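Only one chain is included here, represented as structure tokens and corresponding to the form predicted on its own.
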Amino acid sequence: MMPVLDIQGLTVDFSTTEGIHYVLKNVDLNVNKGEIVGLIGESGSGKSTLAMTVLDINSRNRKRSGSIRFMNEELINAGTQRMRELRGRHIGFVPQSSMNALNPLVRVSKQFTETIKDHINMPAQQMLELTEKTLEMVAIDPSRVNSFPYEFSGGQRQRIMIALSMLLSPKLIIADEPTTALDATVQSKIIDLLKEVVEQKHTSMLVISHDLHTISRICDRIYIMYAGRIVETGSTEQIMHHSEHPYTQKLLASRLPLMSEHVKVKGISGKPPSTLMEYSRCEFLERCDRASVICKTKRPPECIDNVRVACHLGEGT
């Protein structure tokens, strides 16, 4: 089966006055038809850069190499016009802090119809009907279509952005931190909604998050990213119950259980490595309590082909 999104060897650097920031390093990732794939990692790991690179956004001072294929079409150097055609129409996007991404002074109906106009020639009445139908799918009352974004709660605005991303039935939706800044109850509802969107629209989804436990509820497969590299990948079952990379294990252990007393949270000590440096050894070395001599002198195997874990301990399998 041809993947909807197939990323191979993606490397992204940014030139700044500080020097070159090495943000993504030889990333392999794919999303199949009808699949929900999670990309998990802490802040600064490169997750959002991957999303922006697929969409060809934030390209200033950027150098990229590798391959990004969408429906078997190569997107590297596809050109500005072609990417504008794909964004919104064939690739939907729920941006980070998306509940604040709507223009507060423009009615919801206009923001939807403008998106439609950018891609499809459609009569005004039909555009309105499509807008109302899509809002109804995310549990927003269609009668509020002419309201302003500031008249909705944060959770409702998040659902409106999800509706906007699925408006034209794209083949792929990229959701970047879709539950950030929402309380636990609303987070749960948004996660359930994302799963419903994939099922109802027969689309595929890449969900980007730092919250492994929350996102795992809807994912078929998960990629763990650290310092711009994929360090572990596998089915949700493998990641949640049989993880091998020390970083993944620490992410799982850092969760604070609900309804528990006197629980000591097991955080991850230290901080991520600088993106200004290139490393010939394991980037997780200083934060790993299981590191050995080889970790200091040799880079772990890359998560490509049949290699599931980028760690000497797991021998890359």
Ligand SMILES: Nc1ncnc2c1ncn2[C@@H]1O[C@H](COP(=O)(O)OP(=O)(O)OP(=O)(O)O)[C@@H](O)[C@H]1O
The other form holds:
Amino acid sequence: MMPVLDIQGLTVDFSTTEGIHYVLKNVDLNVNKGEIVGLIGESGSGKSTLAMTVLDINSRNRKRSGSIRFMNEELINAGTQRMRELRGRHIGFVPQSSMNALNPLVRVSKQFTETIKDHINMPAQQMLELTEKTLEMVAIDPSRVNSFPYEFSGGQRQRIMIALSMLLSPKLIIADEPTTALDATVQSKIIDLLKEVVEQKHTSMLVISHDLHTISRICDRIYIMYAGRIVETGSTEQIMHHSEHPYTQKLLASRLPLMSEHVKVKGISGKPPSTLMEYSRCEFLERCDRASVICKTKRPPECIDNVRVACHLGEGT
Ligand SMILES: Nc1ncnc2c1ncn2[C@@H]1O[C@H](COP(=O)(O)OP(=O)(O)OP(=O)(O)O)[C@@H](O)[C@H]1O
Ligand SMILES: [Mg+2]
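Having seen the form predicted on its own, I'd like the form predicted in complex with the named molecule now, please.
After this comes the whole thing, all chains and molecules, with the earlier chain placed first.
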């Protein structure tokens, strides 16, 4: 089966006055038709950079190499015009902190119809109908279509952004931290909504989060990212119940069970490495309590082809 999104060997760095930030390192990741794929990692691991590089909205000072195929089309050499066509029409995007991404001074109806106009010629009445129908899908009362964004709650605005991302039935939706900054009950509803959207719109989704526990229940497969690399990948079952990378295991242990009242992220001790350095050893070495001699001398394998775990543990077993 042809993947909807097929990223291979994606390497991204940014040159700044401080030096070069090495942000993504040889990343392989794919999303198949109808799948919901999770991309999980700590703050600063490179998740949003991956999303923005696919959409090509972070090109300033950026150097990238590798391959990004969307529906078999190579996006690395696609021009700005082609990327503009794809964004919003074929690839939907729910940006991080998106509940604040709507223009507060422009009515919701107008923000939706502008998006349609950017891509498709449609009579005004039909644009309104499509907008109302899409708002209904995310449980926003369509009679409020002419309200301003500030008249909605944060959770409602997040729903509106999800509606906007799926408005033109894209083949792929990239949702960057769609539930962060929402309280636990609303979070849970948004997660369910994402699954409904994928099923009803026959689309595929890459969903980004720092919280493995919250997102896992809707994911078919998961990629774990650490310091710009994929360190483990597998089915949700493999990741949640048979993880092998010490980082994944720490992520899993770093939070109380989902159902507990006061869900609190404990975090993992130690800090992720600086993006200003190129590492010849495993980036997780300093924080790993299972490291052995080989970790100090040899880089671990990379999550490419059939390698699921970027760790010396389990090699040769
Ligand atoms: N244009 C840029 N110039 C310099 N550094 C950048 C640039 N874009 C991203 N970075 C750096 O890349 C790293 C990864 O950032 P990114 O936003 O992708 O992380 P993230 O995983 O999405 O984190 P969070 O969970 O906090 O959203 C950070 O150290 C960030 O400062
Ligand atoms: Mg981010």
